[in-house]
Structures are given as structure tokens and as C-alpha cells.
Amino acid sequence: MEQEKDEVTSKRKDDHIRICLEHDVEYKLHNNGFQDIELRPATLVNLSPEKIDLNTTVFGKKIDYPLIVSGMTGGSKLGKQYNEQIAEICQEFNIGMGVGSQRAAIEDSKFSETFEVRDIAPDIPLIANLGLAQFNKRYGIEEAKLAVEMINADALAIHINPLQELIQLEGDKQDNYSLEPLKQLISNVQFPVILKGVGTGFSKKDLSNLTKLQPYAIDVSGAGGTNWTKIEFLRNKSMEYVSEEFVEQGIATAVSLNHARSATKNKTVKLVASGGIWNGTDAVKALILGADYVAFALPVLRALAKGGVSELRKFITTFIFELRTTMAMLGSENLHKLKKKRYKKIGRRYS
């Protein structure tokens, strides 16, 4: 019975990767919202992109760029391969990395090795990952500490994904909305905790409630990138008649980020922008809107599938080039000055 359960868990992890690579898993009714943000670059530029200073700190560690590869893999042989490749590139560029949900390894330690990358990336900020649904059902401080210790992580991300859990064949379908476990967790652990969405964004009320818990950071993970509801819908044959409108529910990343900036004003809570951060220009807009860091996952997975580590290196290099050059056009030589730049919001959905 346990072996069958292990096989189901491992297959689910591989299903996620396969579906991301073989199907259109992006939002269709939503874009990330950054198209509605109009920058005001200069034509006469007196700043070389090479002089742009992008270094910052996270969890007390210095990183060369405000970038994090979001947690998405682990729990299978293929997941292990991708985690190791991602770790190699993150170490090379000195940027942050998250691993996928460690639920499989908490329930069976044999999966632990699929998440372990410290031997490959000894210096980078590394983020462990568990789900709020499991904390509402049975997990506690012990499991949180185990996830961090398992991979020698610097922080723990708690992903909040009620809609995904409801559609997922193996999902926890009850009591996955209470914030009480988060309150207890954040108050009783020594490591930083990130409260993370899964591609549907957070409302104003959500962000107000999450901010009150005083986490280290909130990752808005808005609509416009990978649609995890759609991924689970593609796995669950009993859901074949679910409407597109249902699957496409979510708040655009830029909109959720804008609300998050208001909710965390005068607070120490950091903000991570993820959900359709496809390029360096999206990153610049996210940073101007208030993000301290930007995170991405699907383009990383696609680059690895296309050409392994060398292709991922090419993607990250291009991403950074675009980020630097756009900042140079705006006359911003560092992240502090970038955040003071003016921009124009087009449309009314940011109110």
C-alpha cells in the first residue's frame, strides 16, 4: 500500500512537469497586468547597462540580482534532475532558489534526496516549501522545521492554493483556508517564512490578513503566468466539463502587487512578484510597483527541457541583460533609484 502511495506521489510530480511542457498551461483570459504599466524611458541615455548595480540581500545573504527561481520540482527522479540543474545555474548567477512542495518527502523520507541541492549550490538563498492545506489538516512546527533542515534551507515558503487542492485528484479538500496555523508557525520558528500564492493572486482583504501575520515576505503569485488550476484540471478526467471561466479565475500579478504595496506600507514585510514574469522588462515594472524580488518558474522549466543547463544559462543571461538595459534607459543605476521612478497606469483595475 505504501509503495502504491509513493508511486502515485512521484507520478503526480512528473505529471506536473509533463503537462507544463506539453500543454498550454498559461492564462488566456488574463495577462500579468504589466502591459498596463507604461514606463517613461529616455532617448538620450548617459548610463551604461554594465554600471547598473542590481545586488541586494535576502535572508541576510547578498545576491547579485533580485531574482528567485520559484519552487516547482522535486519528489521524483525527473524532479531531482531539474532541481540539480536549477541549483547549478542559481549558484553561478548568485540568485535565490526555491524547491517544489516537500510534502512527498515529509510523508516518505526516501524522496528527500530529490530536493537536496546544497552540495551543488552551497552559497545561494534556498527556500523550502510546504502547503497551507497540510498545516490545516495535520502539519505543525515539527514538519516545518523538518522541511527546512532537510535541504539546509534559509527560509520556508508556505503556498496557499485552495482552488488547486479542490481540483487535484489527491488534494486536501477540507479546512484549507484557516490562517491560524500560519500565526502559530510564524510566532514559533526562527527562520523566515514566506506566504506564497500559486498563480491566482491575492485580494486586498487577503493581503491585509496576511500582512497582519508579519511574515518575512509575501509572494503575490498573480494570474498571468502558470495556471495550476488548469494543470490539475488536465490531470483530473472527472473535471472535463469544468468551464474556462472557472479555471481562469485569478487576480493579475501587477494588480495584486499594487494592492500588496498598499497593504504592507510602513511594514517590514518584503514583497515577491511572481506569476507571468516572462522577461527583464516585466521585472523592472514589478520592482517599480513595489516588489523587492521577482520570481519565475515556467520559463526556467521550458529552457531546461529545450537545452539543459546551457539553455537556462542563456535565458537568465538574456533576462538580466533586458533588466539592466531597461534600467539604464530609465536612468536608474540601482534598485533604490528604480523604485522612485514614475510610471503611468493605463486602465482602472489598479484602484
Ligand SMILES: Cc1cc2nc3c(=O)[nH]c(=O)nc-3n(C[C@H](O)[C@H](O)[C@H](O)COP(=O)(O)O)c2cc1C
Second form
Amino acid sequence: MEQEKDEVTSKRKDDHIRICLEHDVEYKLHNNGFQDIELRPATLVNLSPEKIDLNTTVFGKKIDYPLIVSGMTGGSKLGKQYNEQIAEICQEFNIGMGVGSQRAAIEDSKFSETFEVRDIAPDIPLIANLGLAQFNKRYGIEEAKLAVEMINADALAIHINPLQELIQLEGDKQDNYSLEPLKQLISNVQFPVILKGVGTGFSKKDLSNLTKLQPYAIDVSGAGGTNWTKIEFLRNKSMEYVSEEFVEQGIATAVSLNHARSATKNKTVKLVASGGIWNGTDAVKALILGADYVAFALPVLRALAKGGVSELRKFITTFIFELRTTMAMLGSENLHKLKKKRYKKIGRRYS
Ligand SMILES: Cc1cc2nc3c(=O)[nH]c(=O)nc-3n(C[C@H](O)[C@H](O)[C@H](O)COP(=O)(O)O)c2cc1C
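Since the one above is the form predicted alone, can you give the form predicted together with the named molecule too?
Let us now look at the entire complex, which starts with that chain.
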């Protein structure tokens, strides 16, 4: 039975990759909310993009850019290949990397090697990954430590995705999401814990509750990029009549980030912005809105599928080019100065 369960988990991960590569899995009716944030770039720029310092630190490690590739893969042969390619590029750019949910490897250790990338990326901040749904049912501190030790990670991300579990064919359906396991976990482990969405964003109330747990960081992973509700419905043939309005529910990344900034004001909790932040210009807006780091997932997978590591290198190089050049136009030579920049919010969704 256990044997069957881990095979199901592994196949599901490959299904997700295949669907992401073959279908439109992005939000269509809604965007990530950054279109409503207007910057005031100068035309008479006198700051060279090369002079801009994008260094920062995460988990006490120095990174060259405030960027993280979000956790996606592992648990299958294909997932291993993607993890290794992502690790190679993250080491090259000296940025952070998350692996996908390690549930398959917790259920069967034969999958552990599909997440192990330390040999390829010895220096980067590496983030292990498990889901809250599993912590609510059977996982505890032991599984959390196992996930981190398995890949010699610097931190653990716990993804929070009740909607996805509800609609997933084999999802862990629960009526009551308790935060008690997270509270226990965060206060009993030595490594940093990140509480992470999966592309539907967190509400003001969610953010206030998550902040009280005092995690190292919250990754808002808002709506506007990859739409997981859509992905799960594409795996479920009996759901072909489900409406666009239903699958597009979620809180736009910029809006969720704005709430997160208020919820974490005067606290030590760091903020990761993700969810459709697929270019350096939106990344600058996210950093000004209060993010400490920006993360992205789907474009990484698509670049690798298109042309392997060289295509991913091209994508990240362009992302950094936009980041630097937009900062130069704003006259901000480092991340600290960028945070003080003024911007204008337009549209009613911020009121
Ligand atoms: C193929 C794929 C697999 C993913 N698997 C996981 C996962 O196992 N754990 C997790 O926390 N998030 C997972 N995610 C969600 C991403 O980490 C991210 O939060 C989400 O896709 C929003 O970012 P994006 O709009 O840049 O894709 C996955 C995303 C993709 C595209």
C-alpha cells in the first residue's frame, strides 16, 4: 500500500510538469497586480547599471542577487534532471534554490537522490520543501528534520495549499486547517522555516496568523502567475465544465505582498514575493513594495524544457538585466536605497 502511495506521489509530480509544459496554466482574467504599481523612472539617467549592487543575504549566506528559484521538482527521474539543471544555474549566479515537495522521498527513501543537488551547488542557499496538509495529518518535527538533512538544506519551506488539496484527485482533504503543527515545528527546530503559498496568495487575516508563528520568512506566492487550481482540474477529466471565474480565485501577488508588509511591520519576518513575477521590472516593484527576495517557478521549467541550462541562463541573465537597468533608471544603487523609492498605486484593489 505504502509502495503504491509513493508511486502515486511520484507520478503526480510528473503530471504537473507535463501539464505546465503542454497547457496554458497561467491566470488569464487576473494579473499579478504589479501593473497597478507605477514607478517614476528618470529619463536623464546618470547611474550605470554595472555599478548597481544587488548583494544580499539569506539564512546568513551571501547571494549576488535577491532571487530564488521556487521549489518545483524532484520525486521522479524527470524531476531529478530538472533539479540538477536548476542547481547548476543557481550555483553559477549565486542565488537561492528550493526543491519541490519531498513527500515522495519521505514515503520512500529511494526518491531521496532526486532532490540531492549539494554536489552540484555546494554554496547556494538551498531550501527543502514539505506541505502543511501532511503536517496536519501525520508529519512532525522528525519528518521536517529528515527533509532538511536529506539534501543538506539551509532551510525548510512549508507550502500551504488547502484549495489545491481540496481539488486534487488524491488530495489530503481536511475541514479544519490547524496552525498548531507549524507553531510546534517553528519553535522546536534550529533551521529557518519559510511559510509559503503556491500561487493563490494570502489574505490579511492569513498573514496576521502566519506572522504570529514567527517564521523566518513568508513567501506570499500570490495569484497572477501559475494557477494551481487550473493544473489540478486539467488532471481531473470530470471537471471540464468548471468555470474560469472559479479557477481564477486568488489574491494578486502585489496585493498580498502589500498586506504582508503591514502584517510584518516591526517584526523580523522576511518577505519573499512570488506568483507571476517573471521579469526584472515586476521584481523591482516587489522589492520596493517590501519584498526581501523575489522568487519564480514556471518560467524556469519552461526555459529548461525549451533549451536546457543555456536557455535558463538566458532567462536569468535577461531578468537581471531588467532588474539592474530599472534600478539605474530609478537612481537606486543598492537594494537598501531601492526600498525607499516612491511609487504610485493606481486601481481600487489597493484601497
Ligand atoms: C511544475 C511545478 C511544480 C511545483 N511544485 C511545488 C512543490 O512541490 N512545492 C511547493 O511549495 N510549490 C510548488 N510549486 C509552486 C511554486 O513554488 C510557486 O509557488 C508557484 O508556481 C508560483 O510561482 P510562479 O507563478 O512563478 O510559477 C510548483 C510550481 C510548478 C510550476
